[in-house]
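So this first bit is one chain, no partners, the form predicted on its own, shown in structure tokens.
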Amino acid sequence: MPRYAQLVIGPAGSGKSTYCSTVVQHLGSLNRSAQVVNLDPAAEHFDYPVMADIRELIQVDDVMEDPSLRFGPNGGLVFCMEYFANNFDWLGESLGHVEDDYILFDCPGQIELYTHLPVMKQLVEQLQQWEFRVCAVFLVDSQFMVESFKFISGVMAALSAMVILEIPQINIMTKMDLLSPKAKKEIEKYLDPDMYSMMEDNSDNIRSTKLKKLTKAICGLIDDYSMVRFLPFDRTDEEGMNIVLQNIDFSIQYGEDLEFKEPKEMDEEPANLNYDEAFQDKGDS
């Protein structure tokens, strides 16, 4: 039997720990079982119960005292995480081997672990060798994306993160609950953009005629090929959230290997009859 993963990975400040404990909540309301693991090792407070917490093995404040180290909290978070892809050990002994485990990887915010260093696909492979289906979240705050540039440079992070991890990514834009509603109204064009659009409307703002190049080409991948889109989390919304739920278990294929189950008895006479009494009568007749 597969096991399932949520790489939850985004900027600094986009809500993934928050994610991750509304997923957990919701999920156990759907009767799922699912744990997180905590990959931060700068994390100071989450809300959710940790099956492992990777700052049981090493500690950005422990390195940043460290005075042969010298590093600060950016380095020290790189210095962390190379430590970790080299002790996966810890890492296997902690989750152990259970067969249908579905997990939630909480991981840090610096956005260099997703757009140049080796330690997130590292991670990825790690866990495909323990017969995981890996599936990337990538988040972004909502309120960061309600203007073009901006929802622009988030398209080209997450872009980032799908062409170095290489495995299958679901884009969300959190913190909608937070959103007033004309932002909410105004945000919904970013949900399924017209990046054409959206160029020409803010093609006044651009002076420099090979930015307006740059940008129009970029502008172009996107919408040509539909590579990145978007979906809204808002936490105080089941529907949204089953949505959000069903296109990540479609694409590490969730269910698909699990047990038949009987369905529920219904009221009606011929769904309440019990096929193999029924066989046995027919035999002692």
Ligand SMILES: Nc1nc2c(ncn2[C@@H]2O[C@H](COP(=O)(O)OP(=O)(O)OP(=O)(O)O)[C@@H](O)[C@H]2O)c(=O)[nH]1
Given for the second form:
Amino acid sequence: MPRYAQLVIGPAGSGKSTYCSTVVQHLGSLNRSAQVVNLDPAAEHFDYPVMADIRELIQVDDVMEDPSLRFGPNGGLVFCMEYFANNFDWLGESLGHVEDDYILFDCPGQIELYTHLPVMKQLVEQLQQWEFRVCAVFLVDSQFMVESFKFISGVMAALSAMVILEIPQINIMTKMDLLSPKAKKEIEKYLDPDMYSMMEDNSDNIRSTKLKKLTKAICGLIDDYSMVRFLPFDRTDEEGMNIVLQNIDFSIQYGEDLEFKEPKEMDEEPANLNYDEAFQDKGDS
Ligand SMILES: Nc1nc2c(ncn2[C@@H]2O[C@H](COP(=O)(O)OP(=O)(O)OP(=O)(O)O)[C@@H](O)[C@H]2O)c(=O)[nH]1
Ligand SMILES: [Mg+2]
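With the form predicted on its own in hand, show me what the form predicted together with the ligand looks like.
All chains and molecules follow, beginning with the one already shown.
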């Protein structure tokens, strides 16, 4: 039987730890069990019960205080993650082997982990060897996405994680509950973005012709290949959370084996919604 994993990633403060605790609670209310592993060696606060905590293996404070290392907070975190990559046995022992596991990994927010360092890719490969079906859940804070250029840089960050990890990725805009109804309406255009018109709207702000051309080329590439879109995540909206979960479950084929063993009733709803259908439903409502 496969095991299932969500790698919860995204910039610092985007809401990763809050997402993990909200989703675990929500799954509990649906009678589905899920566990969380904290992979942030600098974590100070989270309010979910942990199945395993990287701080048992190594802590950033210890690394920073070590006189032979003398790292600052960011270098310290990179050191911790490299140490972790050399000690995956610790994670293997902590996870044990329970069939049908569904585990959320609450990852650190440093962007360099998803742009050029190999550790997250190594983690994915290790989990796949342990028979996990892994997807990435990339979070961005909706508060920062109300302007086109901030949005484009968020898209690029999501894309860089997609390219480096090479696994299915669901991109999510968090903290939707903090938006006013007007801002919510405004942000809808960013969920399934038309990058060409976004570029047109803002191209007057760019003075350099070369930069204008480059931005246009990037927007065109993203749009032509429909590479990045976002699902809204509002922790106060159960229906919306279900749509996010359906997309994630679909990407890791959660439930396929269960269906195989227990044939469905004729009139039963399909367990997995197609990504487009789910997105369409949300867009229409
Ligand atoms: N209102 C609201 N606040 C949120 C939500 N998600 C996160 N927050 C708040 O945003 C802040 C950061 O959230 P965290 O969950 O710690 O973010 P994180 O991505 O784990 O942060 P790092 O681990 O430091 O990178 C906290 O004050 C949270 O309470 C949300 O959906 N709604
Ligand atoms: Mg966190």
